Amino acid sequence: MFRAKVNDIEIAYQIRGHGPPLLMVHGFPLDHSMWRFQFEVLATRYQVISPDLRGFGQSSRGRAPISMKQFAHDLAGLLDTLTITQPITYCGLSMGGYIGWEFWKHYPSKIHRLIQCDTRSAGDSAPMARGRRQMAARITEQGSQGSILAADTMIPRLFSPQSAQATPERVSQLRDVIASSNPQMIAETQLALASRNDASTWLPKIQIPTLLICGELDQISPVEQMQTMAEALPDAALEIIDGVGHMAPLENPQKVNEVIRRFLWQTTTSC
């Protein structure tokens, strides 16, 4: 891992390859390792940057309040620190997708393609936001055991039953990542997610090539919601990955890599 001083934190990140820059942003409450099956493959033709977000993985927490906007500011700062001036392809999963909308909103000149995996544009409904606040309180009450509670609560919803049975080692590895996260950071981020912006009205203004990827059996970001997003975006394609849940890049990396590479090639040659 490399490290860079950005804003009030030290960001840990991986970077490899040469070519157009591709920024890959992990979901909640994970780290850069969720992209391990994409990193090496895509680095053969692109400069792939895969950071740990503020407070997750090996990146420090800093003092700034947690929000999707702050995460986007940190990522823009990382690109500046790395002297990456060419507009990037932004790729995010779940919370990484929420950050992606904010990145586009605040740094449109830094992005020229968007890949959003298993995510949503709408903000939380009142019941969903209430559930997040309740979970944050429970995690805080559990103290050092709060991350284990988060892992046990979240893991059953992240993988499809088929994927969980076929690749139990990937389920176990992801559980370990969540269980080893800072519980206070998990609680703070739950509150930030509950109050994040509703980006649905932004979609018609996003005039850049966009690829949406959704697991067929995703319980968190269902296909129907991502289809609605695809219809609202001016230049978007939706790819549904059969038989997988919310963690499509981990559950079927071969197919996800295929659709990402095809999108990147097609949108490069059409420019």
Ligand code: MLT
The other form holds:
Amino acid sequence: MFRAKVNDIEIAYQIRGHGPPLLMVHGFPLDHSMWRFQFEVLATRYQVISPDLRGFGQSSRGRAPISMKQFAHDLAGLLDTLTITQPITYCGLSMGGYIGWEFWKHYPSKIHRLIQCDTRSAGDSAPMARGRRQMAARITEQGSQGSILAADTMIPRLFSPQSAQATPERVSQLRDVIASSNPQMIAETQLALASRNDASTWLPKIQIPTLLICGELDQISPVEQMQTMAEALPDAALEIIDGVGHMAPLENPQKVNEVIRRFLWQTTTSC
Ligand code: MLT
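Please could you give me the other form, the form predicted together with this ligand, since above is the form predicted on its own?
Below is the whole assembly, all chains and molecules, this chain first.
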């Protein structure tokens, strides 16, 4: 991992390859390793940058309040530190996607293509936000055991039953990532997720080529919601990955890599 000082933190990141820059942003409460099946493959044609977000993985927490907007500022700062001035392709999964909407809003000149995997544009409903606040309180109560509670609660919803059976080692690796995250950071991020912006009204203004990827059996970002997003975005295509859940890039990397490469190839001339 490389490290860069950005804002009030040190961001850990991986970077590899030459070509147009591709920033890959992980979901909650994960780290860059969720992109490990994409990283090498895409680095053959692109400069792939895969950071750990503030407070996750090997990146430090700093002091700034956690929000999707703050994560977007950190990512823009990382690009500046790396002197990447060419507009990037932003690729995010789930929370990485929520941050992607904020990145587009605040840094339109830094982005020219968007890949949003297993994510939503709508903010939380009142019951969802309440559930997150309760979960944040329970995680905090549990102290150092809080991340184990988070892992036990989240893991069953992340993979489809078929994927969990076919690749149990991927489930257990992801469980380890969650269980070794900082519990206070998980709780704070739950609260930030509960109050994140509703980006649905932004979608008609996002004119850049956008690829939406959704696991057919995703329980967190269901296909119907991603279909609605595809209809609202002026220049979007939706790819549904059969038989997988919320972690499509880990569950069927071959297919996800294929659709990402095709999208990047097809949109290269228009950029
Ligand atoms: C994620 O994978 O980033 C989370 O499921 C996002 C969420 O909890 O809404």
